[in-house]
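One chain comes next, on its own, written out as structure tokens in the form predicted on its own.
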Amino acid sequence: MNKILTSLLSLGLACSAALAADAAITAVKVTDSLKAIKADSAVWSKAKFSSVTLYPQTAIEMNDKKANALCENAKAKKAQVAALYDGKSIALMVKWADGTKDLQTGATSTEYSDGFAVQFAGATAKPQPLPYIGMGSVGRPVVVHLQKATEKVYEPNGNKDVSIQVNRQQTDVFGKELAAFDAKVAALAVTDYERVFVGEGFRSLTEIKDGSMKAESAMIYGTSGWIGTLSRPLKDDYVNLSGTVPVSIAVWDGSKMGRNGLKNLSAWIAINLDGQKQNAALIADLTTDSKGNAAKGKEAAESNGCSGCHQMTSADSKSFMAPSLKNVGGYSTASYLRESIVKPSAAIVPGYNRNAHSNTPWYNIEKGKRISTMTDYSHLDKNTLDDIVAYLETLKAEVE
């Protein structure tokens, strides 16, 4: 697999970010090695936790009636996030409430597990805007660390050999024999579902399997919900983290049939490595409130026909002609919103949604490239753009 160019990700962004955006997080410098850090490691006592809001991702409705009904009025979630770094590695801890412990069992295709993911902006050869969250953008890669909660599977040789199993209903297996088997399962069971992907646009996510990724993630369930941890190098073939690190966080709820795009996620968050020079422009982009007028922006969005294709709010009728924008303000930066208005082909949503009519595709293929069918609004003046962006930033669910 081709390696992504490694160089410092420097972003000279001057735009303001989401309304009431989450504040920057401080990654505390520690002398302890973070290579094999766990949720109960004592070094976490030095961390500073910050609140991050995760919004329901609703750009595309899934073709699953039950899942859609379960998530119809989904609320935003609050997660507590902390970061540490030791000069070689960075570690994150994410805590979020979840009243049910849902594990991936592999025994059914209609039940889903809880999980979490942390996304980093990939290294690029030149400064450029942040990629679109979740899948990245062409020429602007992302690296996504995914961890799912799984049940214990007894694989004594590590090769997914599950032939040595015990039927608990067998009458000749009981008492000490069953207890001995359970002890082996506890000691040898494989419970880790950890994957790392790299992507440069929708439908491009590719799992890294060549051994070049050295990362560790895990999940544990407690009285208040889940705790997820991740440790990875500051620099490798995919990222080059220093100063201010942009990350995005997502969580899945198995009880609501969460999987793939059915999740809660944050916009890009700034994590400042304590003691290093911060990227002031990036911090401002991710933490500063928009200066546009949302009321005027709503009028401008209506007069320019946005609601003709997009579902703007939960009160509006669903539309399959374009992605729903009813939560776009929760997980998008102002820079991304502005870019989507003036350069609609910069980040193509994976539609075409199969529920849409064949006469209303979301994009066309021109010379091998996906070109959005959305009108280019680069002719709008700066104030009008600012107002529309300010309005779009208000489109997000309430926090539960």
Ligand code: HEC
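Could the form predicted in complex with the ligand be shown next, to go alongside the form predicted on its own?
So it's only the chain below, everything else dropped.
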């Protein structure tokens, strides 16, 4: 704890002792333009920081034993998050401690970078209930802004053609000509890995590349941690933000081989645009815990067979049958957990590659719709449900 505090303080945080854990974030209204805001912009002195806890995402495992082993008992991390808005844009700053600066520096596939992402609920006719926290769900899209700490990375499958880089040995050029060749290749490298995606569930991410997204993100390494910034329009083709804005924050740790789903993720948290009418129902939805009894819920989960399919805690064996629930309480709201139990098909966790794990699909397709393979528990009485949800809320890693 001390180590974290010291490193957060050395990031230059205005860290007040009375920080409520995961309270809503207040976006302070400013008159300065936030369009090209950077981490060192003076306007950040007007911002208020709130503490947000990011839990290891453990719903599905990576297909990489080494990475899984490194993250086996990953802890939760604290981030400090602030927001500002002007008439047109919203800007976020995310600070988190990370003892090693991991940059992607080349074409190797064994090197992973630190990174962060901010996820917004995408514009739908009915914004509630919220999308599934892990990249959205069918009919409930999310917009994900991703920034990776990249010094130089070549993307053979991206827009830039680097075939000439791959064939350096076969160029048959030397001296000046080879230097010119290398310079040409270097110019093709991506040095600012900033991407925006829309998603409706794991592996459904589609990058927005048609110029319709006007966002700016960046990250800089301080004395012992990262400062990430993002600015984006309040309103565009993908979101329409006002009043109370649900967001979720993720960070990746390159030294733990973090990438894709292997990350730390917050639950949906509310950003209140100061001075605008807040959405009380949404805030209540995000912050209200179950009134049930967790100890009774643990028994009810056992007697109802939940652990037959799910890994509930690290002590249980892993299972391909269903998502691991060992951190589900960290990144889920009580209402999401309740919905998952009584309406399993409302928001589906898509699970593993369906070809590789064809014996344990997490959903079947019936009449073009995804139907969860989870037992329907809508018959459970209200108290039992409250108890189970209270129990699930306790399933989460400690803060490192």
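Numbering follows the first chain given and starts at 1. We call the rigid core the largest set of C-alpha positions that still match within 1.5 Å between the two forms. Computed from a predicted structure; not experimentally measured.
Once both forms are fitted on their rigid core, the CA atom of Lys369 lies 2 Å or more apart between the two forms.
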